[in-house]
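Here's a solo chain for you in C-alpha cells, the form predicted on its own.
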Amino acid sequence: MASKYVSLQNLKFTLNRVHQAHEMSHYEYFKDYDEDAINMMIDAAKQFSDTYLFPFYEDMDRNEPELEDGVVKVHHSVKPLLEAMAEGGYIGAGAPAEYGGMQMPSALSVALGFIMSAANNGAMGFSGLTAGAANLILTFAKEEYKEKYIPNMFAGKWQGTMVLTEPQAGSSLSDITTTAKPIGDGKYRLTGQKIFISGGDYDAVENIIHLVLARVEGAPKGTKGISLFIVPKYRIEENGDFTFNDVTPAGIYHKLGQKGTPAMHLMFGENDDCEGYLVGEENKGLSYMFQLMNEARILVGLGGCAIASAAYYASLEYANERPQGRRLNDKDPDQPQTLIVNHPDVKRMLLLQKSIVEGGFSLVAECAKYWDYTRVLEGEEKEKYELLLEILTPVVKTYPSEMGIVSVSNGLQVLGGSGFCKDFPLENYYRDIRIYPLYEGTTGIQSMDLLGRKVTMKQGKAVKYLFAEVNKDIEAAKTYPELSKYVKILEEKLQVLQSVTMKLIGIAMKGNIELFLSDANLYMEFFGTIAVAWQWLKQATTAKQILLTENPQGEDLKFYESKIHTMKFFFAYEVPKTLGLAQRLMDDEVLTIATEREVAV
C-alpha cells in the first residue's frame, strides 16, 4: 500500500481559502466552527482514518461478507470502525445538537468524509448510509419515530438503509411493485422483494433500519402513487425487545468492487408478517427519498474524488520511486537510468490525476458550502442556493465519478504492469470506483436531470444563477494578467455553452423530447468540463493571490505554483475536448433513434 492517500494541505486550501467554509460560523447554527476548529478536526479525521480504515483496506476487499445460514458475516474491522465513529460523532456530525447531532457545516463533512472514503471508501458505505437514512428521518418523519430510531443509529448500534430498487425496476420506479396494507394504528403491512441494498444486512450491528419504497393498496399508477416506510429488520416491542420483522436476506452480490459492503437482496413479508411505518403522508414517498438521494448523490461524486485521490497519491509515490530509461534527449546508455515521473507522458497522467481529483473535489466543496447556505437563509436568497444545488448535484455526481474512472485508469497506466497486479492497490481502486457512475442513478439518468429538467427549470432560473457565481470569479481573476488567457477561454467556453444550451432547448419546444435528450450525456460532459474549469480558475485566483500578499516559502510556495501550473495544464488539455463535443451537440445529424428503417448495432 502507498504510504499517502489525501492532502491536507489541499482540504484546508480548497475549504478555507478558496470557497471561506470559515465563514459560516457567523450564522448561529454554525457557530463552533471557525478556521482552527475545521482544521482541527481535519486532521483529527486524518488520525482516525489512519486507525481505523486505511490499514483494513485491501483485507477487506481479500475477504468479502458472505451469506452463512441466513447470517450476513462481515470484516472483523467494522465494528469496531462503528463503534470508534459514533464515539467522534462523525454518523450524526450534520443534525441539529438536539438529536445529538454536531451542527457540522457540509463544506467540512465532506471533507472528512473525503479523508475517510480516501482511506477506505467501502467502509464508509456503512455509516455513510446510516447517516443519511437517519436524516430523512429527523426531516420527514413523527417525533416518536426520532426518539426510537435515531439514538442507535447515531450510536452505531443501527444501520439505515435506502431500499428502491426491484428486479423488474431499476432507475424506473415508477415500475415498483412492493405493496403496502394499511393494518391500522399506523402501521402496514409489506410485501416485496428489493434488490442491490447496500448495508442491507449483516452481523456487527444490532437492527437495520430500511426505508422502503411501496406501493400502498389502490394508490395512483407511477410515481404519484409511492410512499415511503420505516421497515426495521426487528421490530421494537413495547417493553424494549425485539421481534423478527419477517425480512429475509435472500441472497448477497458478489461485486466486481466495493466488496467490504454487502449489497443484499431482500425479501419483505414472505410470511406476511412485516411491519412498516408510514413516514409523512401516504403517496408521497419518492419526494421524501429524493432528500436522501440528493445527499446521497453529492456523496457519490465525493467518493468518486476520494478514490481518485488515493489512487493518485499511490501512482505519485510509485512515479518518484520507479527508474526506467532516460530523458529522450539523452542518449548515453551509460548514464543512470532516470525516475518515471521525468518523463512527459507519466508527468501527463500524473497532471492529469491530480486536475481530476482537485477540481472535482473543489466542485464538491462548492455544492456544499451552497447546501449550508440552504440551512441558515431564508426567503429569495435561500431559493437562489436551492436552484444552485439543483443544477449542480447531478453534475457533481457525474464529473468526479467518470472522470475519476479515467484518473485511476490513468494512475494504473503510471504503474505499467505492476499496477494490474494485486502487490499495488491500483487494481483495488479501478475496480472499486467502477460503480461509481452507477449509484444513486446511472450517468445517462442524471444527464438527462441534467439537461431534461434542471437547466429549463423555473425558466432557466438555475442557470442564471450559476453563470452569475461563474462571472464573479471570472471577475477577480481578472485582477491577475498571468490569468487573463484562461479568463478569455472560459468565458468564451460559457458563450457556447449558452448556444448549445438554447437549440437543444429549441428542440424541446417543438415537442420532440427523444432527440432533445439523446446526446444528454454529452452535454453533461460539456458542462461538467466547464463546470471544472470554473473551479480551477477560482483555485488558480486564490492562490496567485496569496503568493502575491504572503510569501509563501520552500514546500508552501510548491503547493500553491503547482496549483497554478495545474490550472493551465486543465485548460490546455481537457478544456480543449469541449470543441468536439459542442460539435456534435449543434449538429442536426441523428444516428441513435429508433426509426421505421433501423440500423443494426
Given for the second form:
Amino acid sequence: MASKYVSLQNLKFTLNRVHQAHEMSHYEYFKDYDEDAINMMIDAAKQFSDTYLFPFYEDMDRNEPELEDGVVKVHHSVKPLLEAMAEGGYIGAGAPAEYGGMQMPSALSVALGFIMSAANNGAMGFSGLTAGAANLILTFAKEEYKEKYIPNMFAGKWQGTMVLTEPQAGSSLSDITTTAKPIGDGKYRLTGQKIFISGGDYDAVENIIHLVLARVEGAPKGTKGISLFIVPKYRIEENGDFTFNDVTPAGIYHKLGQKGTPAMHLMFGENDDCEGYLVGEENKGLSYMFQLMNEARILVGLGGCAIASAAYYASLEYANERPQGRRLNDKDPDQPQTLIVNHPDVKRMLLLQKSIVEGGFSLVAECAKYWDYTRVLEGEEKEKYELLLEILTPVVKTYPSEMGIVSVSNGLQVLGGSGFCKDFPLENYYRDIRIYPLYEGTTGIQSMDLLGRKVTMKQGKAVKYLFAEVNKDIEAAKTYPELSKYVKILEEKLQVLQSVTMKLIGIAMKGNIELFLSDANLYMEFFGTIAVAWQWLKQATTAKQILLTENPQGEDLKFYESKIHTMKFFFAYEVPKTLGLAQRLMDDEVLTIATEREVAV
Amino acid sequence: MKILVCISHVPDTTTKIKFEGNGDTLDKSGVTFVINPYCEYGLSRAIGFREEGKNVSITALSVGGPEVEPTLRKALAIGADDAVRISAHPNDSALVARQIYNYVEGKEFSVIFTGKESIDFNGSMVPGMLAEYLGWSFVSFATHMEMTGEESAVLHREVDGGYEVVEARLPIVVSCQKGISEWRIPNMRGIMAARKKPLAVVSPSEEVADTLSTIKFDYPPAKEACTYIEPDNAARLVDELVSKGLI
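Having seen the form predicted on its own, could you give me the form predicted together with the partner chain?
Expanding to the full complex; the earlier chain stays at the top.
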C-alpha cells in the first residue's frame, strides 16, 4: 500500500494563496475561519483520515457488504468512522450554528473532503450523503422535521440518502412513477421502487432517512409534478419508539468499485404502510432536489480529483523506487538501471496526473468560493456568484470525473503489470473512479446542461461573468514576462471558445435542438480544458509572485517551481487538444443523429 | 488539580530531514511541525483524568519562538485549557528544564507530564532535570497512571521484559510513552474553541545561560549498494570479505 495520498502543502497553497479562502472571514457568517483555523482544520482532517479512513481502504474493497436475511452488513470500520465523524464535527460542519452546525465555508469543507476522499473515497459516501440530505431538510422542510431528524443525522446515528432513480427513470426523472397518496396531517402513503440508492440500507446506523422523489396522485405529468418526501426506514413515534415504515431492501448491487458503500434496490410500501412527509410544497420537489444535486455535483468533481490524487502519489512513489532500463542515451548494460521516473514517458504520465489533480482541485476550490459568496452576499453581487456557480457546476462535476479516469489510468500505466494487480492500489482506484462520470447526472446530461441551459441562460450573462473572472486573472498574470506566452494562448483559446459557442447557438436559434446538442460532450471537454488552463495560469501567477517576493528555499522552492513547470506542461500537452475539438465542433457534417435511413453502429 | 503538560514542537515523523548552513541548522522549508508524539500521550492522559470526573485544569507549555504557537494551539484544540510559551530558544535541555522550573515555581501544579523524549533530539533529559530542580517525584517511561487519592498516584513504567508498578507521591514529574493513553485528534469544535483560549507569552528567565552550541549535524552513513555474487564464484566472495576486513 502506498503511504501518501494527498499533499497538504498543495491544499494550503490552493486555498490560502491562490483563492484567498480566508477572505471569507471578513463576513460575519464566516468570521472564525481565518488562515490559522483553515490550516489547523486541514491538519486535523489528515490526522483523522490517517486513523479512520486510509487504513481501511483496501479491506473495505475486499469485503463488500452483503444482504443477508433482510439485513445489509457493512464493514466493521463504518460504525466507528461515523461516530468519529460526528464527534469530529464533520457531518454538520457546513450547517448554520442554530442547527448545530459550524457555518464552515465550502472552500474549506471541500479541502477537508478532498483529504478524506483521497484516503477512502467510498467510505466518505456515508457521511457526505447524510450531510447533503440534512442540508436539504434544513433548507426546505418545516421546523418540526428539522428538530426531528437533524440532530441524529449530524450525530452519525441516522443515515441520509438521495432517492431518485427508478428502473425506468434514471437520467429522465420526468418519468418517475413512485406515487404518494395524501392521508391527512401532512402525511402521504408512498408506493414504488427505487434503484441505485447509495447507503440505502445497512446495519451500522439506527435509522435511514430517505429523501424520495415521488408523484402525488393527480399531479401534472413531467418534472412539474414531482414532489419531495422525507421517508424514514423507521417512523419515530411520539414517545420516541421506532415503527418499521415498510421500506424494504429488495437487493444489493455488486459494483465495479466503491464496494464498501452499499447501493440498494428499495421497495417502498409493499404492504401499503410507508409514510412520507412532504418537504416544502407539492410539485416543487425537483427544484429542491436540485439544490442537493448541485452541491453533490461539486462534491463528485471533488471526489474525482481526490481519487486521482491518491493514485498520483501511489504511482509517483513507485516511479521513485522502481529501477528499470537505462536512460535512452545510455545503453551500457554494465551501468545500473535507472529509476523509471527518469524516463520521459513516465515523467509525462506523472505530470499529466499532477496537472489534472491540482488543476481540477483548484477549479473545485474556485466554485466552492463562489458558493460561499452566494451565502453571504445580496442583490446583484449574489446573482453574479450564483450565475458563475451555475455555469461552472456541470464543468466542475465533469472535468475531474472524466479526466480523473485518464489520470488514474496513467498512474496504473506507470506501474506496468504491477498496476493491474491487487498488490498495489492502482487497480482499486481505477475501479473506484469509474462511477464518477455517472454519479449525479452523467457526462452527457452535464454537457447538455452546460451548452443547452447554462451558456444561454439570462442572455449569456453567466458566460460574461465567467469571462470577466478569467480576464481578471489574465491581467494579473501579465505582470510576469515568463507567463506571457501562456497568457496569449489562453486569450486565443477564449476567442475560439466564443466562436464555437456562437456557431452552436446559431444552430439552436434555427430550432434544431438535437443538432445543437449532438456534440455537447465535446463542447464540455473543450470548455473544461480551458477552465482548468485558467486555473493553472492562476496558480502559476501566485507561485511566481511568491518566488519573487518571499525567497522560498529548499522544498518550498521546489514546490513553487513545480507549479510553474506543471502549468507549462498543461499548456503544452493538454490545451492543444482543444484544436481538434474546435475543428469538430465547427464542422457541419452530421454523423450521430438518427435518421429514417438506419445506419449500423 | 493543576496539570502542566510540556509540549515539544518537533518535525513531523514523515519529514525528510535536511540541513542547511554549515550543517548546523535544520532546513525547515516544507517541514510540518507537530506536537512531539510522546508529549501528546501526556496531554491525552491529562484529558483522561478530566473525563474520569476529576476536577483538573490543564496548561500546555512550550519553550520556543512564535513558531511554536500553532503547536500549542493544537494542544488547546485537543483539550488543554490554556497555554504558555516561554520565549526562549530551546536548543539546550538544561536551559529548557531551568526555564520550565522557573515558570512552575509557586504555581501549585500537582502533575507535570513530559514526553519520554522529543523525537528530534532524543535527549530524554528535560524531565529528569526538571524533577531535580523542583525536588519532586519523578517516574520515567510511564505506560500507565492512576490517581490513588489527592496525594499519590500508581504508575507503570516499562522495564526489560515487563513493567514495574510504582506508587509515587505528588507533586510528580512523569515522562510518558506509548500505553499511558491514546492520541486524540482535535475536532472541529475544539479547533474553534482553541482560538479563544488564552495563550500567554512569558519572557525567559535572565539568569539561564545557553550552555550548549551545535557544531554540526550529519546523516547516518548511507547503506552500501548490494553486491550480487554468482553462486559458483566462491573465490570472489572470499575476496570481497577479505577486502572489507571481515575475514
